[in-house]
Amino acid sequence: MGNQLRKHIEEVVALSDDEYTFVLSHFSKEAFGKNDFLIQKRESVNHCYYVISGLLKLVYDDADGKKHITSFAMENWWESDFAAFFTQTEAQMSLQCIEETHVLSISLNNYNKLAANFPKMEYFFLKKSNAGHIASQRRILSFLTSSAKERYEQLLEQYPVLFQRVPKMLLASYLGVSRETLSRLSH
């Protein structure tokens, strides 16, 4: 598990063995079963998660009880209810396993310690945060300017593996369409 995180970090910054041991000491290994929750709405969000293996969905439940999937997270992705994590407020979303999932979790305290005391990790976290902001803006723009068919084709082009791993009902929710519409789009 640990080497996967090292390779991921070293895509951005190089680490010596001692530096990597220091970084890894700030994380905890956790395992979750299919359908388990890492975060539940209205609970405190104490960790951010790096996915070693498995697949997660981040879900927002609206006032009418409709579930909206805001993101998926698979191997080498980071996920949390980031607003709640960084502001230490209650979760607005839930994070749930679609598959059996193994993660490395980091608390806000350890995240801040690494960022404050180790410039390489501060830079790494900045690069990951920026990439997340860019992806979020692209997703928003896609909803504002693209048809359902175009969003489907963008997702298929960017993340074809999701179509093998994610049930159609969940893909439909992520794309903002009904399952029936998704079926039409996929033909």
Given for the second form:
Number of protein chains: 2
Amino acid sequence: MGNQLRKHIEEVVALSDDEYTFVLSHFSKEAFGKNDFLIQKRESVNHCYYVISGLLKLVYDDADGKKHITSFAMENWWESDFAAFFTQTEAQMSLQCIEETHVLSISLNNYNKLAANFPKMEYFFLKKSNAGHIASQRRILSFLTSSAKERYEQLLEQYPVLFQRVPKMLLASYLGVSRETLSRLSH
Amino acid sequence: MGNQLRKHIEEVVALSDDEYTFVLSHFSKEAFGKNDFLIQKRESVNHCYYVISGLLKLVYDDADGKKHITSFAMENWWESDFAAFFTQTEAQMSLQCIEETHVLSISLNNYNKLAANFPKMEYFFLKKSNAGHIASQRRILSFLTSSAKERYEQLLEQYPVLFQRVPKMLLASYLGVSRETLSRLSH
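Could I see the form predicted together with another copy of the chain next, after the form predicted on its own?
Every component of the complex follows; first up is the chain already shown.
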């Protein structure tokens, strides 16, 4: 567990022991129970989270009180309400545990300090941000071009583990279909 | 026109004259006519584009040959098939001019060199990438939570100029609705 973030960063840039100690000093370790909130809607968003273990859902409540799942986050994923985090505005979404979850959290201040003082991490953050942007573009395309059935099959192919760990109702919300439609798709 | 990119970068970081000359040396100026392609589907994607003037559409053709507009790009926007550009894989989308368009293009090699050798530009690229990621997240949310009518109204509010410059058929494709539905919405 002590090395997990290091391995994750070293997929992009190599770090010496001292450099990793320096990087890690910008993060705090936190543990959350099932159903705990890391981010609450309308509150300020002070941290971005790197998931060590567990599973989270990023949820948007629309004007009618209906809940929509923007994304799931599990081991080695980075999650936050990024708009609120980077622009320091109030959360439009909530981030809640589906399972007991361990994270490393970083404040915007520490994120900016790390990026400004340590070019390797600025490079790492740039790579991660570009990858996140690419993943979002793919999801936009899937809404434009794919039927609910195709979106279901893409998700099953990309993240089969979600189907073991996430209740059907939440998968339906992520796919933008009703639970009944999902049941039909999964048979 | 010579100063447009500088003003755009200086919204994020200040540059000296020498620094701007250095930055600009990594870009090439290019002009394209209406309907010209900057990126063709299945070809390699060698550049990312900063739009000086004009208007572009990023288009995905699905398996049935139906065209979907992933995004529009106009003055001061950055556009490419980012997945193909950053991972150096073949284009899944095409990038085509709706109007005569002038751009500054940068290769991945120059993008990486500029980010590696000049921390101010690495910071600028990180800010842009995070902003792009945030914009994509908003679009995903709009597909999950908004009706076609609401998406139409959001677009009208955010980018009224698109309604003067973009044919109705392309707006419908961007919104993921039929042209008939769009006609109904716009009355």
